[in-house]
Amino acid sequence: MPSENILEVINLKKYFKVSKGVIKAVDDISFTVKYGETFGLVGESGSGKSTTGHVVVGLYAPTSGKILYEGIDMSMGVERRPLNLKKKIQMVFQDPATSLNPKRTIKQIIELPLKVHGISHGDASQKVAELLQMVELPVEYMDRYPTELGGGERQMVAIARALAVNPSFIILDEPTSALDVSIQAKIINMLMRFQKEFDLSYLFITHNLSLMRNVASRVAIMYLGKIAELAPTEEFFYNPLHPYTKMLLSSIPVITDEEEAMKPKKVISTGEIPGALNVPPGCSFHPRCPERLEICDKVDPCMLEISPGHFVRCHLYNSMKV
């Protein structure tokens, strides 16, 4: 029976050796992304969410663990991946000001992936024009440089570049966080439309939990390189389990009394956020956790499935495993 998952990340680790020790940016995480799904990977700065995306797309080779794409093992690093597999997975980065080469025209930027992957479309200008129209930019922009465009327009160029080679999977790394609020909704609506039109699967990386409520079917929360909780979106928001998840959800700003009533009770964390070089023993969240147990500072909890599809890594739920 064919798998329902386009991507499987299994016990993935990515460590970086530095002069003062080892940074465990991604520390033994597992998740899947289904065909046609938007999977949300959420966390604060330094949680390891962007590094996860970079390992999946092949910018970094994993320290250990497996990455399976349509059942094919991609753990060997991008330089050893088959070219047709590289084409299927594309990425849209957070800041288009740094992800687009300022010395190349928009036409050169968009047609470069076509050249890299040996895709011939006859008249390259016509293909670039079609892609610009697709992302609602004037065709005349193909002769301009990124510095001549606004932030939102540059991100649309980045999206057009990602779509140029007809991928089936796109990693979206904070694609709207560097943009004005006025353009964020337009970008999100465009991405959701493309997902339906081209049958795309998304790994959506963000710090914005409110955004995930509207676009993702499942959400995972990362903290200091590990996944703290993973659940279907509705379950995640209505029945959060991990104290860290509750803390994040309780701090989301709301407008109406109804929204306020749906939020978890305000969770006040204690202590400071540990650095990546100084991850505490046991549960990494225990120095900040108001519900910590005696075991929390000694033993790192395992990921438990509390209800179908709802996983949590917390000692509070050891007796509730399904």
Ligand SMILES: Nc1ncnc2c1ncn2[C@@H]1O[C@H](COP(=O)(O)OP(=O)(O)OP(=O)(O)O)[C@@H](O)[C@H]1O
The other form holds:
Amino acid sequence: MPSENILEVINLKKYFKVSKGVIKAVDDISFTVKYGETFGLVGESGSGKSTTGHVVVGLYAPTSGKILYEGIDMSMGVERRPLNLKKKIQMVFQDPATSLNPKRTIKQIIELPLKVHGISHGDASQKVAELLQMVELPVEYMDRYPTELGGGERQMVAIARALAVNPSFIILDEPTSALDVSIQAKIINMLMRFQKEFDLSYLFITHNLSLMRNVASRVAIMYLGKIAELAPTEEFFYNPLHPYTKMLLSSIPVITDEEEAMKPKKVISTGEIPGALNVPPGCSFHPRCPERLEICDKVDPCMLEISPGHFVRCHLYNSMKV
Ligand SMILES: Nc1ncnc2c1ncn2[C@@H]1O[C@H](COP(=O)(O)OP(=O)(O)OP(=O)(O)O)[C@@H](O)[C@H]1O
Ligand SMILES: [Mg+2]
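Having seen the form predicted alone, could you now give me the structure of the form predicted in complex with the ligand?
Everything in the complex follows now, all chains and molecules, and the chain you saw is the first one.
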């Protein structure tokens, strides 16, 4: 039977050696993304979301673990990936101000991947014009430089560049967090339309839980390089299990009384926020956890499946796994 997963990430680790030690930016995470799905990755700053995206797109080879794209091993860096497949995974980077080369025109930026992948050899003006129209930018922008565009427009260019090579899978790293609310909605709607039109699967990275709720069908929450909880989006919001998830959900603003009633009661973190260089022993969340047990600073919990598709890494649920 063919797999329903376009992407499988298996026990993925990415460590960085720095002068003060080793940063375990991504530390043994596993998840799958189904065909046509938007899979959400959330977590605080420094939890390893972008690094996960960078390894999946092939910017870095993993320290260990596997990335399977349509069942094919893509665990090597991008330069060693099979030529016909590497264009299939694209990424829209977190900060369009730095991800677009300021010395190149919009035309040069969008046509570069077309040339690299041999899709277009000569003048690609026609194709670039089509892509600009697709993201609702004026064709005249071709001759402009990124600094002459607004933040939202730059992000549209980044999306056009990602779409240029007909990918199947796009990593969207905080695609709208730096932008005004009105432009955010426009870009999100556009991305959702492209997903249907071009059969795209998304890995959607954000720290914005309300946005995640609107776009993702399943969500994984990262904490210091590990996945703390992974669940279908509805389940994640109605029945959060991990104390960290409850803490984050209790702090998001809500609009309706119904949402207020659903929200976990305010959870106050009890300790310091540790960094990736000083990851606490046992469960890395234990210094901040209001529900910690004696075991929590000694033993790192395993991932447990509490109900079908709902996983949590927390000692509170050790006796509850299915
Ligand atoms: N190239 C690198 N060299 C060394 N450390 C790195 C590198 N890239 C990321 N890190 C570190 O890895 C950890 C995870 O970083 P990452 O950028 O993946 O977090 P993030 O969840 O995307 O955060 P944010 O929400 O701020 O974008 C951080 O401690 C970061 O400093
Ligand atoms: Mg990031």
